[in-house]
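Only one chain is shown below, in structure tokens, and it's the form predicted alone.
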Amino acid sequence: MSLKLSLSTSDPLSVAADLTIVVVPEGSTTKSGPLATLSKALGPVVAKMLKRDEFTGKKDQSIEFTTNGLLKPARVLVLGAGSGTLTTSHVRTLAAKTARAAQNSKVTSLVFQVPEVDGGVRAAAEGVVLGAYRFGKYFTADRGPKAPLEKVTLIPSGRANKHDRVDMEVGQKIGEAIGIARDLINEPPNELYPESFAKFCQEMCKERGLKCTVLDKAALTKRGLKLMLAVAQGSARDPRLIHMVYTPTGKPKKKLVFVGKGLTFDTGGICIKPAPGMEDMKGDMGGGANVAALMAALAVIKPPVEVHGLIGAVENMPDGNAYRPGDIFGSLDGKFVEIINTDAEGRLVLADVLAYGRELKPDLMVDNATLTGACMVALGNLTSGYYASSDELAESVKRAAAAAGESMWHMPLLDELREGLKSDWADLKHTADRWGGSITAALFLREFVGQTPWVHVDIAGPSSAHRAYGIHPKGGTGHGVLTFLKLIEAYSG
């Protein structure tokens, strides 16, 4: 069942509901605002409880109360929004947290108070969406939710906009756009593969009006993709290359190229992955789901650019065509690789479709890849590391994800490592030794970009979460499309 949103001017005690949120500043008292709407249908228990509980409306306090029928809502819950300017990713945050809360409680319909901040109500719509997500396909229906959030109504505060209703049917759907590439990644490898991939994102975009064109092995061989197809080729699945293409009505202002690492499944190949945890491997294909995602949601907000979305989709098996340490190919740029380590792969796809897309002549190409322990070593695994072709392209991502409230660190393309990608073999080795992992990764992909402006992002942290957070569910997040979006936004001017 999908999630219907609404939008309301009334006051947000007077809607039924299971539960309502309201938020209040920090000072907070029951003398004005929501508190003394509580306080006068509910009596002194309200000014008792505030004391016990020492709410005050700091950032990240709560405080509930059940009406008892003295109110619309069953129960309202206050959350403070601390003495500090609210953004829109501060709204979309406890937007997607109290969804998830009324997920985890069985309420079926929610009321939610929008700050009173510019883009709120689009950030809230995002953040319910967000928050209410649920991968449930492979539940029988005594394992599915009982009693699922069905609707929720968005109250702004203050002033209603004549825009507000536009903003709040974008954000849905925007929401609904980042919970294709959540979809992507929690799907099992038996049933997303790279043919598969290919047919979702070519049925995705005719439902969308965007263009897909997919590349298959024949037509890889044909064009030279070699080093993705070296890595497909212990696999019985034929690799895929998927392109999207979203272009603006009139002459467009930019051409921009997003490209995704799209490893269904990643064994590690003959340099075999230990047992434990390979069952995540069917996430290494994050940075493609984002790739989707990130075309379904330009279909919704139409920016005046031309966008090209391109991901690699490759299985990484080890059988007995499987390629080897020791290997070398060749690549669609001309350069010849040797193989150091089979379970460094994601590179080697990259690399090929970075190639293919500097051909495009983009004004900017990024691309994102679930592509290195090391910049979980480096960050953790709540934070992506981003590596740019210029300070000035840096301090670009810096401000999208700032506005779009996602964890992203800018790491150094320190010149000194390149010597460990020099091979006695070949044009360059693919691996480096261990120090610094994350960062050779970004310098070999750097030797397949020219001199088109660019942007590596390792997303392998925050890809996935084994704990739900802020706007993330357990398991598939679509972390970085936000910030994906962000950037559109800068380069539309």
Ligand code: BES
Second form
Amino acid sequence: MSLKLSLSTSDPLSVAADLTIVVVPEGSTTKSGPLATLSKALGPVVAKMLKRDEFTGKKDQSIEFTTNGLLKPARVLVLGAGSGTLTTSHVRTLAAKTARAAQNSKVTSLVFQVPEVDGGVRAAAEGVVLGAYRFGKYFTADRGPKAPLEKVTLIPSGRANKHDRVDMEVGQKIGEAIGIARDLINEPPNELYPESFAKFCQEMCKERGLKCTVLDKAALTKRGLKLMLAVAQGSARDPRLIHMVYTPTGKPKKKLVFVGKGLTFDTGGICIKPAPGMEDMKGDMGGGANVAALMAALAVIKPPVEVHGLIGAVENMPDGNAYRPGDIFGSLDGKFVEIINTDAEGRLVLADVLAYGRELKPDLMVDNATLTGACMVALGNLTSGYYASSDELAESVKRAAAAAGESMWHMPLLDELREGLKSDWADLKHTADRWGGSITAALFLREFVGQTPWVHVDIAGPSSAHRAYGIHPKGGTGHGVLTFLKLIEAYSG
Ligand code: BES
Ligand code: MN
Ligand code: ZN
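Show the same protein again, this time as the form predicted together with this ligand rather than the form predicted alone.
What follows is the entire complex, opening with the chain shown before.
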């Protein structure tokens, strides 16, 4: 059952719904606007409640009224917009939070008044879909949702715009595309493994008119992605390199490559991880899931740039055939790498996939990966860390993340730490000491990108959430996709 979104220009308080959300500016009273309508219908209790709660429309204030049949909506939730200007990411978050609250309180029809913000309708549609997201595939009988949200009506404030309908549809489809990333992350590792991940991408691409090529173990061996194959050695599930392409009609303005770490499960290999929490490592393909979602969204937005999506899908297992500390492998780039810790597998897979992507001669290559615990130690688990090959590029990522409302922090590629990657036996080793672990992982990746303008985003923290917050549900979030879409927009101009 999918959520039905529609658009209306009626007064929100005149439309029947289980729950209606109206947003009022700071300084609102019962003299005008929706509070006046409520006061007229429900009587002096409205003014009394506003006084009791000191509700004036300050940002993050909210007050709920039950209408007892005196108005079309059964319940009205009034949200404060505050005095500052609202942004699209405020609107997206508000819409997501209300849709999630609706899902959790048996509300099946919701009316959402969209605050007057440029791009507000699209953001509201994205937010509603993101907030209503659930992963209920493996629940039976009474564990299933009781009264899922079915119908959402968006009512834009201010004058109706002829773009509103298209904006709403695009917003809904972007929200649904991000749902693809979340589904893939939440899918258990016995169901989602390199082969099934590749099959999923092939079907998704076919449905959406994108090209998709999959390199299996034989093809990877032939091409020489030796580091990726080394990580895969211990698993009974063979690796796949998934290569998706979006081509615009007309001459592309730019060529962009997005790379995702696709570890469908990371046990740590021979350097095995402790058992508590190991199940979370089903989400170690979060970067790859984002790339699949991004490609799905591009098929809808159709930007004038060529975009390649690459996923290194591998499972890291301990086994008689597993790679070991002390092993030395060549790589697609040609450099030899000494293995130190088999749990630092992501950077090995990425090294080969980045070298593969670099051969496409893109104007920009962006990788994203649940790469290091160290990045979470540095920034907490709600923020990703990004590295860029130039300061200008870092600025454009900063702008994209801000516009998308995603929490990302610029991290430095400290050359002083490069020494830690020197090996006594090969060109490089893949880990240095404990200190600056997110930075040394990025420095290792840099060895494989050549002169290509490059961004690396370590999404280890926010790719999965331990509780719902903002636009994110518990579990897979798709954090990163909205920023990448903004970045692509910037390269489309
Ligand atoms: N997939 C993990 C990183 C990770 C940890 C992601 C927790 C999300 C949550 C990665 O493969 C890993 O194990 N990294 C090691 C590297 C170390 C051995 C140098 C780490 O961070 O401990
Ligand atoms: Mn690992
Ligand atoms: Zn990993």
